[in-house]
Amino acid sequence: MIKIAVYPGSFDPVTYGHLDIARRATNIFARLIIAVTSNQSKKTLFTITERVEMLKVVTRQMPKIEVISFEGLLVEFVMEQQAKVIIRGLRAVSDFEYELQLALMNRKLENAVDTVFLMPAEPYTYLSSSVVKEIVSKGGKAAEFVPPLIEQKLRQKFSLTKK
């Protein structure tokens, strides 16, 4: 039985969609490692340390979850953690082609690692960190998209960057 799974991402910031996928994964696996990475193709709003700390706070009531940052190849990190599964969320068909390419490349790099795709609950299928940042940057409310701590941190970031 596979006991450990890794849920990688930039989580800039974490949304209720991310947390929904994490909850679903903990229903399947004994332990879930949320692996926070710096995606070099994305300019992040929060530092990797800030993202890890925020995730630790919003997942503290989920004892099966551990939050760790990492650099380098995902499959190497997965193997170091003695995991065999990568969790990826699929919001729409448009996500599938990109995610399939990643899954196949990860399998090519390490045949022992599989990818499991999970779909979020319907209210989160349109949700992304980018959309949330856009809403908050324009003064909108994000309470239905992110936990209160995350909305507060977003508001602080945008008030600092506007001065």
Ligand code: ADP
Second form
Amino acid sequence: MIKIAVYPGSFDPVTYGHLDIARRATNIFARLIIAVTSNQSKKTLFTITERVEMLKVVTRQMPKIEVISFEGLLVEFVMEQQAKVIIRGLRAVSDFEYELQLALMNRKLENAVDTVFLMPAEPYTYLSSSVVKEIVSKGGKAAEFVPPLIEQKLRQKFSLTKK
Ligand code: ADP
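Return the form predicted together with the named molecule of this protein as a structure block, the form predicted alone having already been given.
Let's see the whole complex now, leading with the same chain.
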């Protein structure tokens, strides 16, 4: 019955944790729209164009996925896309409180939209974009956490590209 789901986030940058959630969502829904937030209040390392482009490249082999940037209210975007489901990833109990508040607020704003939480594979439960940025900025390797293209882009951002 429910065919389209929206997976929103800042994806600054996309990690294997995000991709794990996206893959699980495509096993349930016919189409998944990855909605990249161009929220001005949140300072990001990558621009909205860069984040969308990177996601498009790394999801190229996943035909059910579409990547779109959006501004404004998430529930309005979800309704515009003819979707009724928001996908969010839950890593640990620490994610829960914030995610519960967000899900209930979104429901309050639009009762027709529900949030579905998916848990990543165990190795990704401690993975976040911020941790990856921290590691790469200090010269560490991120091959286990992000696709090669993303690691390369991170190195370029931190001017750590190999000579
Ligand atoms: P936001 O700023 O909206 O939290 P993120 O890009 O950090 O954007 O996260 C988007 C969604 O992906 C959130 O639901 C977050 O919990 C989930 N997520 C991020 N990293 C992981 C991970 N390693 N495993 C599972 N879910 C994750």
